[in-house]
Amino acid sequence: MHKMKIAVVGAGAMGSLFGALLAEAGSEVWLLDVWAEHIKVINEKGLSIEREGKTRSVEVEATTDPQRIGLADLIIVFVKSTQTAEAARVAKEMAGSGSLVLTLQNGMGNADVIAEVINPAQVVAGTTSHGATMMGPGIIRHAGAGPTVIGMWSGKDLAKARGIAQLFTHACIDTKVVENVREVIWDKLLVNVGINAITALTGIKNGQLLDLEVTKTLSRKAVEEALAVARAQGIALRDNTVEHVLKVAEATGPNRSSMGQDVDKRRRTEIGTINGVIVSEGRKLGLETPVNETLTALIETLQAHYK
């Protein structure tokens, strides 16, 4: 395999993990975000990763000008949602005909708006169990490890995926490839659309999601109707899937989930790519989705009267 040559958009907690792994695995990795102070501490320190009590420093390209980077082998799109529509535009500058875009965003749609600008047979998806959370300029905190899941977002020629697995593996990103990313992707979704917007509007922790009966079946009744949306879609997911998401918030118990971590710091939130995604999905093949619409209007007005 060719030493590859990896640009990743957006450098937050989980786009710094990530480049920072792949970094320390020998690849020529540049991290590219808008915020120019964890830039600036990364040129100048390194990247600082507190895991398990420790910390360790790595060094990694970083910059706020794309231009700077030119092609890349791999473009991996690590921005929130929100900011897809863009980060596509800039990967499409540093794309060549060979070159592949990775998505490993949170919710729905990414993949597409991606697909948009850059040719459907470049683009790769998936998701990742990683966790990540930024604790100031040039320092994260590795929170946990877990598997990712990739794959060809249109055609079925894996071995593209495959390689980039392989480089992943290879980085203690234990990464395999499926055929069917889309089922992985509402899987994801499903977990997102029980915990995140209930733990944001109510500040609690995703463990305490199982204090009360009240809070699991607001959870449960949320990714029902969720279920019922992907499932007329044609989307085939496990029978147990509301068991499977309390499974996940008793699991990741001491987190504060993404849309939490936004709203405590009053950031624009995925809601639309989340819960607001079931809505209009919802909305097209005439499913009512009561609880997920509460939701979406809920954080959509928080966010509208940040401070």
Given for the second form:
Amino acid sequence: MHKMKIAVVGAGAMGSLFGALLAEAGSEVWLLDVWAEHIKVINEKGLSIEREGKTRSVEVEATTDPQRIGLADLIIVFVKSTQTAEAARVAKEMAGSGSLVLTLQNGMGNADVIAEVINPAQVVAGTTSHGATMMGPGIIRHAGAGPTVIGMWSGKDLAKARGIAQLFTHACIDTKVVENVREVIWDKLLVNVGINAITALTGIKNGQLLDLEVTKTLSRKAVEEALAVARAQGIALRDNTVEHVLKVAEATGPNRSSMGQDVDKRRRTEIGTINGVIVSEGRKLGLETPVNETLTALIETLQAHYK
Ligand code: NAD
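Starting from the form predicted on its own above, please write out the structure of the form predicted together with ligand NAD.
Every chain and every other molecule in the complex is listed next, the one we just looked at coming first.
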């Protein structure tokens, strides 16, 4: 079989993890990142992955220069959503007519941004329950494993997505293919809508969302607004979404949400593709989303005034 050539645009915690797992399983993998020190360490010492107290080193090609990579069969976009447009332009340089471009980023809107520059028939999207943390240049922690779900953004030609799922599953990234991947992305989005901005603004851990009725009510209202937008878009969702969100908050109780971590570290958040997208999509449908509008405005204000 032809050896797959895979390029990862945005080799942070998740991009490095996926790239390393695919390299270990035998694919030709190139990590591309703008962070020169991280790339230098990977090239000199390999990528170190901490998992359950043990550390292993994985040899993988890494560069800051997309020209060095050339055409790739699969390009995985794993930048934060604020950088997706730029990453898509870089992906285009490496994409031939038979290449696929995959996003497993959080939030809604990344696949559409990619599909503005890449032929939509070549765009694959999904979600993953793997978790990873950047520990320093050349070092990541693989925090948890779980299912990955992908589908063609066009909804057609599922065989192409199946090829990726097979490759991933062989690389210990348990992956399944669905026909309507928008529903899967919405399902995860709703969890982020109910947890991320509230925890980020208040400094609490996910589980503390359940401590007070007022906090639960705020979360529920944000999720209900998002549900109304999803329904108006014809997205089929689970019946008990509000309870599901609170259950996820409980199950991930000791964790600080990714947006919480971004705010703690004074990094730009992914608010635009989480609560922000509820506001913008709601507006197109004539739906008011005051809770999401407030949460978005507060996060935008906070991140614009970081010291
Ligand atoms: P990260 O910040 O660790 O990695 C992003 C990387 O992209 C950084 O190394 C950065 O230098 C690089 N980058 C920025 N602009 C770039 C550009 N123009 N070209 C190339 N590289 C560029 O972020 P992460 O935690 O790996 O998250 C990536 C995405 O995956 C996010 O959408 C996040 O929500 C999602 N996600 C994360 C996790 C997790 O556990 N970390 C789990 C599921 C989904």
